[in-house]
Amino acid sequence: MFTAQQYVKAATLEEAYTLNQKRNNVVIGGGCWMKMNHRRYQTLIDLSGLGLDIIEETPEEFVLGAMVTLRQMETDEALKNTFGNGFYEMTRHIVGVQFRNCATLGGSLYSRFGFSDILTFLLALDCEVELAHAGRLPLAEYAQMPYDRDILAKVHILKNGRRAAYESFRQTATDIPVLTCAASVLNDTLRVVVGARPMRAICMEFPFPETEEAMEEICRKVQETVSFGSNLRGSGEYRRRLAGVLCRRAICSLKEDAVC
């Protein structure tokens, strides 16, 4: 378990920033994964009190704060009614709803964990994240950045009719993926992303398959195109041929929804 000498609850984000400049403060976010390390900090800063909790919704996009939880976004009937059921699968698998009830999306997407169901699905849609300092960028370009000291305010989810499915595989319930994927479309333009390799999600682009044939060549290009590493959960060539399978779940969503 983790230690502190003092807690802030900043009162600003540009408070926020200013204290996370000092290289042994840190944001708690939703704390779930700071719990399991033994660090001592000198500061905490909590950004509970900056309004960042919300789900806002606009003609253009949705914006979410922050310190939106998992669960938030699990049970959120406008994210559903505009995206489907996406943003429930890419949640309901991670730990249980207590963890969930905590865990913080800004938390989950500044980890950049290799093995994130989040960052795999959000980089299917259109996306971009909030900084403190840095302003907007896109989520693609943010995921391969090294750690800084910016603040993650705000993620920015754009409202332009992409459709979007996801698919995981774990070995047992709750436990942490094997293999994420997920794809979505969009003019005609097929978005494939896979994460948990166990590195952090890539994504790559084909023309939208029209028939069977067209949608297996995807599956072998992402297989033959994708490197994947080995660890306790899986080797690399196990997720290889997973890729294959999930792949094609996830595309098959998609045209099973063009024709409803």
Contents of the next structure:
Amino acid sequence: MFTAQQYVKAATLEEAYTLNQKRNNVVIGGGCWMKMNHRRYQTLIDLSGLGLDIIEETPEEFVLGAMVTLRQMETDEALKNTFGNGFYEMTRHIVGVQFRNCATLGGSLYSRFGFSDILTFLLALDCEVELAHAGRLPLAEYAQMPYDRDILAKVHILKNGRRAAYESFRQTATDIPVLTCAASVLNDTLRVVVGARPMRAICMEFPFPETEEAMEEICRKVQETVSFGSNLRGSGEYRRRLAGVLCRRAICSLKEDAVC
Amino acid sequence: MLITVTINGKKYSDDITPDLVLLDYLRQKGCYSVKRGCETSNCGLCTVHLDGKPILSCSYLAARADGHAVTTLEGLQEEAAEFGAFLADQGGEQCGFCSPGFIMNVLAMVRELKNPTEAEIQEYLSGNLCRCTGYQSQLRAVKNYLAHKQEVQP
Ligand SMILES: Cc1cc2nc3c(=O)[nH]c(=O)nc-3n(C[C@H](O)[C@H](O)[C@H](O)COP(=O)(O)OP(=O)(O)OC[C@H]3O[C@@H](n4cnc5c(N)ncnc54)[C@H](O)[C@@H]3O)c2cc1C
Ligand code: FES
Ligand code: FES
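Form predicted on its own already given; the form predicted together with the partner chain follows:
Expanding to the full complex; the earlier chain stays at the top.
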């Protein structure tokens, strides 16, 4: 467990950002990941007083505050009505309900974990992150950036009719995934995202496959193009095989599902 | 720093260190049902309710609970004893180490889900690890408890 000397519940995002520029200060989301380190912090910066724990819907987009919990995304009816089961599928295997009531969207995206279910699925949608200092930028760009001292305030998800599906594979229930895969379609273009490779998630686009052969060809391409690594959860070769299976399942559910 | 937290219906104000986790704060307040298991957010043993929602007190800072209401097993003794009897009937409690967290999460589920299916029960309780039972006896106990609740207050 980390230690800290001070706790500041920020009154404004600006205040949080300024405090976060000091090397020994840190923003705390749910704290579920941070608690596993043994660092000595000067000040913990709490964003929970900034109204960032809500999911807003406008005609054009959803705006999710950084302090929205994984459980909120899992159970939100408006997200479900617009994106089908994707938000539920991306969250439901993560540890347990109690954990998901604590862990936040901000902490999850800032961390950009290779194994992240959340990053994998959100990359399949059209998302922008809103940072306190750098402003708005595409999630795909943020996912590649090195860690810095900016604060993730919100995530904007475009409501443009994109349909998406999510698949993951775990060795045991609630474990970190061996492989994650999301697929989405907009205007006949298919986007495939593969995560937990075990490196950070990667996106590819293809014309949407109308035939079984075209779908198999895409799955083969994903297997051939993406690089997969080995760790204690699985070898690179095992992940390559899994990628074909999960990719196929995700595309199939897009074909079957005209609603989500 | 000063926090004010309602624990099992009673208000407390205390000066705490910023890195104190809720689990340790609650134990300082005499809530010894709240136990530390894995301390890596995996086992669910430290489950308490924050404003009615189940959370992991090993991962949640006491500072965050400022202004909120926390419920531990001590605050739900009657319900816990009622469900505990169903657990005992099915041999769903062996060493009993996981029971406080498990019972707290079952009671949270009962409040949150109406007539949950077996799959929903399993999913809701998947964050409560048990080394002894293999989960089947726990599942039977939960199902019997839910059926009993339906009977007494449909
Ligand atoms: C035991 C365990 C199992 C897990 N299993 C999975 C899994 O199966 N799948 C999965 O996808 N994830 C998994 N995770 C990761 C988890 O879902 C969260 O991503 C993680 O806990 C971080 O969220 P948090 O709110 O707890 O962040 P914290 O621990 O509070 O913070 C994590 C990092 O993000 C920074 N941070 C937090 N909020 C912000 C912000 N708004 N702006 C800038 N920086 C910020 C913090 O300073 C810190 O560096 C697991 C985590 C644990 C501990
Ligand atoms: S002690 Fe909190 S989850 Fe195990
Ligand atoms: S009864 Fe022993 S850990 Fe559950």
